[in-house]
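A single chain, nothing else alongside it, follows as structure tokens in the form predicted alone.
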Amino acid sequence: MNHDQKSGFGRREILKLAAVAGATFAGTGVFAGQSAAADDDSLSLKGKRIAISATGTDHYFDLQAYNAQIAEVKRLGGEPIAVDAGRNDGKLVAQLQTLIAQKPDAIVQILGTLSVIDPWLKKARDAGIPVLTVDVGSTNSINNTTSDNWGIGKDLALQLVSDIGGEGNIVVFNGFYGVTPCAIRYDQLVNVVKYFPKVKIIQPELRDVIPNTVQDAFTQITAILNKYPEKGSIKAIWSAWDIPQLGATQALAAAGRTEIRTYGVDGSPEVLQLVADPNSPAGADAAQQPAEIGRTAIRNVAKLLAGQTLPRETYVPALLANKTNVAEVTKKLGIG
């Protein structure tokens, strides 16, 4: 039996698992804003006050899909209340308070831990108020539209153990698994990588922090790499969104281990630069379309207020890029 076969894959087999996985993700096609736009034009919010709670708009994501709402809201001739609870989880309980009280004709909340928002969104339900979501999945919601985090962690995963040739160790940082977008993307990566059992989770994982994530991660990761000087001893670093990964990537340039790859997840353009650099240790990031799923939760808003039913989950597409398709992607985000 030779070294790939008692790895459970051989590298062949991981290089075309990563290649299925880059196609699956091209293959949702740029974009569904397109089609949906195209069939949206009898949607109308003329009356309606509609309420867009954002956790956050610190990040590329965050900021995208909040001010996409608003305007998708304006767009369609509704008025938006919208407020952003500065990634204070006390400051977002009172904005929803305050947002039930006001009694409007539908509730969008971004993100946001589950444990934290949660009996606050079943409040509204109970009130009356249809409660939409981005990227929280919540039984107290009618609809949530976000990314496929399942496909995204998956595919994510796949890259990684492709790049690494199916062995090594890797850094984790994992510091919020109560958001539950990051819980899927960790999952699916631990999911992936037991398939694989010469890559290694190096114990104990990190925690990645807000705010000031891109200091502490590299704060983190050059002390990891003091604790692990060989080259070799670490493959790659990996976390569920790509702030971390933008700390770590400059951890590894500052100490010259750029031969350890970083992995994460948004689309953020500081990162995607990083990735199109050839030198650079940024390895892949999934871009999501935080604007296009702004404006479709709004959509879907609309179509509620219709009276038309909805999905339980609303998915717009991703695009996984790497140092070889990177170009591409960001052409077909628009921000190449």
The other form holds:
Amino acid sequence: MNHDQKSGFGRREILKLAAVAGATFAGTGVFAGQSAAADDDSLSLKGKRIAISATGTDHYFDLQAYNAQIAEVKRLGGEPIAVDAGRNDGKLVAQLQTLIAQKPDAIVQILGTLSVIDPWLKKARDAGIPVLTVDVGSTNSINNTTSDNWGIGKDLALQLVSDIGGEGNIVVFNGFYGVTPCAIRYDQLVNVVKYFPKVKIIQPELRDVIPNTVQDAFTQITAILNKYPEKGSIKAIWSAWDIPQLGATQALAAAGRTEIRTYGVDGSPEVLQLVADPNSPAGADAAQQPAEIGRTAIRNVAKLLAGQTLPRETYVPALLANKTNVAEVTKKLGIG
Amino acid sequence: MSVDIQFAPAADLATKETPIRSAGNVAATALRFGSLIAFAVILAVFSLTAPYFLSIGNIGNVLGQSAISGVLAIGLTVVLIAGGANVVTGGIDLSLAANMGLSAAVYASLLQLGYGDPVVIVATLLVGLAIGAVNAAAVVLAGIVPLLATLAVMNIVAGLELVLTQNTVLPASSDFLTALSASDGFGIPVLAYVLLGFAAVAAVIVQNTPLGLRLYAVGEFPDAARAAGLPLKRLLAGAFVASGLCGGIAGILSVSYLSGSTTGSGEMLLPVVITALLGSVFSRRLVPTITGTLLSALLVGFLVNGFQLLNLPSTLVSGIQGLLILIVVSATTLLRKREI
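Following the display of the form predicted alone, present the structure of the form predicted in complex with its partner chain.
Shown next: the complete complex, the earlier chain at its head.
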């Protein structure tokens, strides 16, 4: 990515660049996808038991990554031990404990609150089991396969700032700062907004919740619209993932406040549809490639077990879908 | 359930001269030992089919994993005993899981504010006791049905937890928590010993002291207990306070297990209620007992663990778990009816 180049540009250039960021993302995505697929012919997990521990599979991202991992382990001849904690931290810890007792050849952890899972990832590592992660930046993980969340956060923030003309109030959902990718995206938003003094994040920030995220976001946004009844008093709503964005977008449509734009991350099909709808307030959604992330993580396991050294992080490109390029992005993701 | 129990001694007398006596005895024996046999069969099947199931480390893991729900279910059992086991009008404490959540949040918050473990432990236990006292007051002084009283308190407590934590995870670490979440030389978690020790103490108090006998009397035969001059209200209130204390203890265990306070404690409620109610099938008279509840908590723990070791898709687990519970409960219910 070209972060360094952009940092030297002036404000107008940044705004222009934001508009083409989606296209840049998309191009890189296709290229990287092809190169990753090309080098896996020699990889094998024959006779290996690979544990796949998911925090939950109720969200599009989790389910895609989880299923792709199971399929990839099988494709490479290994035996997957897949467990899904249903977004229950107690269950997640219990599953990790049992996995450690099972002594698999590797454990791949998908998401999870770092403070909760990290002690158990350390115990796995201490027990001699290699730990790899998806979207969790743990010091106990050999490799973390993830989207470039710095890039996602920056591009989404630039798109937002560009769409609102560099000024106005924005509402932010910041309920999961303990989840590393959410923290990075949020920090990038703050970094970008810092250089636009007329953009204000309304305080207090909102907290998105699990479960009932959509209904809760709907209620919270309806309440805040009542607090800011004048058109133009809020310009945009930002969230670190796109399920609160879904609730927020529905609340805006219900309240007739479609002048406000919403922004999120993940590329859930229902949100991409809203972005594609010209009448919908959904402004942009940075679409990750969860299935590709899942497959890449498993290929990394195979490489590690074959004796290769892995990089600390493997980035799978994301595709920023905005009002102008959404059709192209959904086509590339194969969910159009 | 309490009605059935009242009839039970009479049924024993009646069977003496009836031709179905032997059948009744077989049913009674099956009833007494059926659940234990079922438990043993489940353990045996897992031991034979699931790799690693029979290892000391794994059994210790299951004990440790059952510690939080076990302590909560034991608290609920005390309320079930003292309040009577009728699901609608009898004793129930729906605020237990929320109590654990708030206690854990208080523990993590105070630790973050820089207080030491001793102060924080005392404060957390006081929070649990206070919630128990509110339940006791609502049930005993205001005369509200426990189901409604504790439902209301559950909502208040869950609301307080949200206010305190803003629905976020509060990480916590201290020497005490590290020691509590560690394992011994055999790979058995400290939490496993905590569960067994706690259950042993509770079992001695409830099953082997005059106080425990009075609790049963108050729950099963309130009129007789009143006639015998037992302080009904005080005993019932005491049961709710004890249950509150269990919520506080579970809160501390939960902070050590999850390295802090996390959201979603309310999800523990139904599993805990099921565990406590299911515990009755492990007692000879089909009444709530501490050892029965412990066995029930372990049965659920071993089921989940065995399924994972057998590499069954986790999507099937909760369905199979529910099915097994339904089979065990309906078998014992049918047997019990036949006995009477």
